[in-house]
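Single chain ahead, written as structure tokens, the form predicted alone.
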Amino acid sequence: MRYAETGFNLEIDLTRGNIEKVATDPRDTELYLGGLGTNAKLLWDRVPPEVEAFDPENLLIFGAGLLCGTPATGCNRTIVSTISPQTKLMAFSMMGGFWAPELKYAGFDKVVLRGKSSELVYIWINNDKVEIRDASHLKGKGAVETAELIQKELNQPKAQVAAIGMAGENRVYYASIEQGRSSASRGGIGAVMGDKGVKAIVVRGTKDINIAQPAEYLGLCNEVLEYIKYREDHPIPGVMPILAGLGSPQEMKVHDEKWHTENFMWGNSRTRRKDFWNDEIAEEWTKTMEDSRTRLISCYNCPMKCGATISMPGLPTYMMKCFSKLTYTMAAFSDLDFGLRIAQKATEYGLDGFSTPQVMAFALELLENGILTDDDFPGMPDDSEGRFYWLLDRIVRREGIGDILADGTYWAALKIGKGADAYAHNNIKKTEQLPLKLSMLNPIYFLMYSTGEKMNITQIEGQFPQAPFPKREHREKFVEDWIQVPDDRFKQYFLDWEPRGENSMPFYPTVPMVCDIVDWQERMHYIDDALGMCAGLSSFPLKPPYHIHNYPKFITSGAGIEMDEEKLTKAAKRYRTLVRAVNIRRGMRRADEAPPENHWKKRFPELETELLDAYYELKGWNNDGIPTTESLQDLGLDYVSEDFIKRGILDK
């Protein structure tokens, strides 16, 4: 008997219309856990580096995390993986909501799509009954509207729907997949879904999930719930509001945006609005949010209320996620009312809330600087808000200049030429990133941004505080109950970290400490992405309820796989290395691992080189960021080293 997982994937060949229920190898679960881990294994095995994002041979994988559908609080993530049209590398984007648990209850751990449908279709999974159904009547419909129409058509109000909007249909490189209370947004996976001719995947399940040791597992779940209540009653002092509590992150609950609005670079990630936030703005912001926010909402089996339903006058109600309330508002230099309104339209279109406003601001910068002209924007309004709406429609429909902008700032700049690349200045691995630019180099974030292969806003941050506390007594208080650290040395790193002086940025934490911190943070995110756990209860916040000490117990009692901290750490390293191997095989090298030149005003090239050298060595990668034969063999990835040697990536 399989525990926690179902032991079956649903394989659909869209070209042939073939549907298969495929049994999976339990050994793969032990080695790669599930979710992202087994998604990466499928992509490695079946999508060679010659395959492009829009080739029929590319796979689009919807993977439920290993513990999704179990009573583990907050474990509800769907990990969607494919080859990205934006980066040409492996994309994996996580969405919360209810979809992954529903898939498990229908009897499947993954939905694997290959090939292309000649007509627009949607997939209806009702336990063991699976159909490919005509979706021609849904062409051009919004993602949220599509879900509602399908639920009504099937007379299944409890069915969970993952759908694309017009952006996905038209293969916009930063199109998202929307799913009720969440979305998978980064890397253009919605464009791949549209290219395959799939408008939506609808699932309804009523089966059970087996737990290996139910009593022990429920005891662990209750401990987590008790700790969540404790953390909610004891917010961490001295940090920004979204870090004080738990959640992913609590943007919709928190009104105080002083830190984000003044410290982030807005527009085309170039202008910091240090004087933006004042008492008048705070009052207006709060009123707008309170008037439009109908209620705070949670994902499956979770007490946190990280999202909110937003009802703007004259517009359909929609769910807003995380940071989107800021991205459009600040990029257009407008107000929150505008931001909430345009986000509703963008959500229906199915667009990534981080890339989209940056691409539009990029276009307007090119116009202001004469690289593009008025002839490129026929009929565009003069006001900033009108321009953003105008550009949004053109991008989604791929009309005129929108057809170029739909490929994102990196590829658009190459097509436009005339020096446009200087304005596509905020890309990492060809993906538009969040617009945080600071003065002094932050070595921890330098390593996270450079070596991270995730595309979501949190990157691999979390666990370790983002900045030192002003006084040692505050730091001493913080570490008293810091049980989540994998080793007490991390407490000492933090105790000795000062805001100024010898033990301050950029030379403290030291290079070995920085590598240690980033490795720990990354490990926790990758564990979450295999288990299906929300980062807001594990890898993102300070002092979370899930951590390296109790995760092995959840896996042992839940999935029936004997696990300890050492074995879990090695498993996470194994599939994290496999993700890197997929990208190395597709051409990624050290030269690609550099934050934008203007990300920090004060850079330290020698230190940055030392950081990369040391981190590569810690990870078991060579000087070009390629996993070595020895490290691959130690992880049981001999098949990767053999492939690398055959391709000339590694020497014998």
The other form holds:
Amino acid sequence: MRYAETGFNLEIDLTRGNIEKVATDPRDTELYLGGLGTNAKLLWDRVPPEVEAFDPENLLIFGAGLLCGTPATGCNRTIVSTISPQTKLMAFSMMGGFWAPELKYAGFDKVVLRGKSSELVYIWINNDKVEIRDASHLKGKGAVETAELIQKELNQPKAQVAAIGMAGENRVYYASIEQGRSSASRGGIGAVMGDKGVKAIVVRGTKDINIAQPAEYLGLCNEVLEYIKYREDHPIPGVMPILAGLGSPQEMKVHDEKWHTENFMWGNSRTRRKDFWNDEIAEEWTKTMEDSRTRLISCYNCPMKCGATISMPGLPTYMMKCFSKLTYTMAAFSDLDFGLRIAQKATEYGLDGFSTPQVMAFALELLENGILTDDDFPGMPDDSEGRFYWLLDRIVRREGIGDILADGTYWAALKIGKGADAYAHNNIKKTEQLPLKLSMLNPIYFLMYSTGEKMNITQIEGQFPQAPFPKREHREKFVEDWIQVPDDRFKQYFLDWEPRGENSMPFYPTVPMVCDIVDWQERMHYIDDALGMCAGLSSFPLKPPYHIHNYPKFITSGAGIEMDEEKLTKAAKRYRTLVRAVNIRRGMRRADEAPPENHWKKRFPELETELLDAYYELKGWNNDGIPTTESLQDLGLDYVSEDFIKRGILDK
Amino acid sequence: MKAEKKTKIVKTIRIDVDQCNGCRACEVICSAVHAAPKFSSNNPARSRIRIIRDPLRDIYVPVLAGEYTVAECAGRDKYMIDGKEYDECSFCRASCPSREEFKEPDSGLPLKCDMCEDEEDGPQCVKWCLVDALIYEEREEEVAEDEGPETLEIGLESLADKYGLETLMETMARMAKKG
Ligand code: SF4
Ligand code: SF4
Ligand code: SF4
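Alt. form predicted together with its partner chain, vs. the form predicted alone above:
Once more the chain from above appears, this time first in line as the rest of the complex follows.
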């Protein structure tokens, strides 16, 4: 018997309309765990670098994490992986919500789509009964609307629906896949779904998930719940409220937006408004939020309530979480009322809340600077809000200038020319980043930004405080119950970290310390993504309930795979390296690994070189960021080194 | 004969629909605690508590499984509460032919909440609902003493439904003679 996982993938060939239930190899679970890990293995094995995002041979994989569907609190992530049209690299975006557990109860760990359907279809998985159904009547419908219509036509109110909107149908490079309160947004995976002609995947499952060592596993789950309660009662002192507790940043709960609005950039990630926040705005925005927010809501099996149901007067209800609350507001120099209204439309269209506002602000900046002209924007209103709505409608339909903008700032700038690339200034690996511009280089963030392959800093950072605490006694207090560190040396790094003087940034933490910290941060995210755990209860917050010390026990008692910290660390390194291998084979190299040039005002080129050199070495990569034959062999990835040698990427 | 009045502890769960966030942790743990062996599997479709949930209409009603009923009732009325429209069934605890709630997925056998009587620390759904949508309460109530043994009655009733009351009585009579 397989435990925690079902042991089956659902393989669907859309070109031929073929549906197959395929047993998976339990040895792969041992090596790559599940979720992202086994997704990466499938992409490596079956999608060679010649295959482009919109080729029928590209796979679109919906992987439920290894522990999804078990009683482990907050374990509900679907990891969607494919080749991204935007980066041309491997995209892996995660969504919370309810879809992954439902898939497990239906008896599958993954849905693997290949080929292309000539007509728009949706896939209906009802336990073992799987159908490809006509979706022509859903063409152009919103993602939230689609979910409702399908639940009604199937008479299945409990079915979980992952759907795309018009943006995905029209292959917008930053189209998302929406699922109730959650979405998988980065990397344009919604565009790949649209390209494959799939409007939605609908799941209902009523089967059991088995646990290898029931009493031990539930004991661990109860410990996690106890710790969550403890952390709710003991927020971390001295850090800002959204970082003090657990969960995703509590944007739906928190009204005080002084920090975001005064520290993040407005417009096309350009303008800092230092004295923006005042009582009047606070009062107005609080009212907007309170009038529209009907309820705080959670993902499957989680008490954290990171999302909210939003009903703006006169608009259909939708659900939201996190920082998309402010991205539209700030890109358009507007207010929260506008932000929540346009987000309703963008959610129905199925668009990434980070890239979309930035692309629109970029277009308007090009207009302001004469690179684009009024002729490119026929009929566009004069006011900022009106312009954003106008652009949004053009982008998702790929009409006029919208067709160019639908490829994101990087590709749009290439097409537009005339120096437009200077305005696509906030990208890493062709992907729009959070609108942040800071003063002095932070070595930890430098490495995370540069080497991250998840494209989103919130999915790379975490665990280690973002800044030193001013007083030593305060730091001492912090490390007292810091049980999550893999080793006590991390406590020492933090204890000695000062805001000013010798032990301050950018030269402290020292290069080896920085590498160590970033490696830990990244490892935890990769483990979460294989197990299906929400980063909000694990790799993202300070002092989370899940960590490197209890995870092995969860895997042993849940999935019945003997695990310890060392073996887990190695497994995570294995599939992390495999993700890199997929991207290396697609041409990614050291030159691509850089934060936006203007991310920090004060840069330290020599130190930055030293950081990358040292980090690559720690990871077992050569000086160009390519995993070495030796390290690949050590991880049992001989097949990767053989391929690299055959392709001339590595020497014999 | 007139029944004597006596006080008895009634175990109840107070359900605060305003607190529910729709996470379904209660369904997870209920199904896990009733698995055999305990916790060896879980499956919300076997849970004895269900969240009647319609997020876009802000409807979240945790319902604990009550009696099995052989035929659906006439209840098709609507309740308007705080501007939200609820089906009458949203509050009903019955395992009833008109819906899939409270039935074992494979056998279709009815499920009923047993208040986790085998658990030392009481109802597990309450324990796992960290947001206090479910609160365990014990109340003293006066009851007539000679109330029939409930489970026996339910068992007999479902046998009667299955085989017909007459056959059942004949069988019982036969058994009594043998006895
Ligand atoms: S912490 Fe928040 S985002 Fe994470 S699973 Fe829980 S409700 Fe979802
Ligand atoms: S555990 Fe509580 S909050 Fe979650 S669905 Fe059940 S009753 Fe609602
Ligand atoms: S009290 Fe126990 S049996 Fe009843 S619904 Fe809650 S967990 Fe299930």
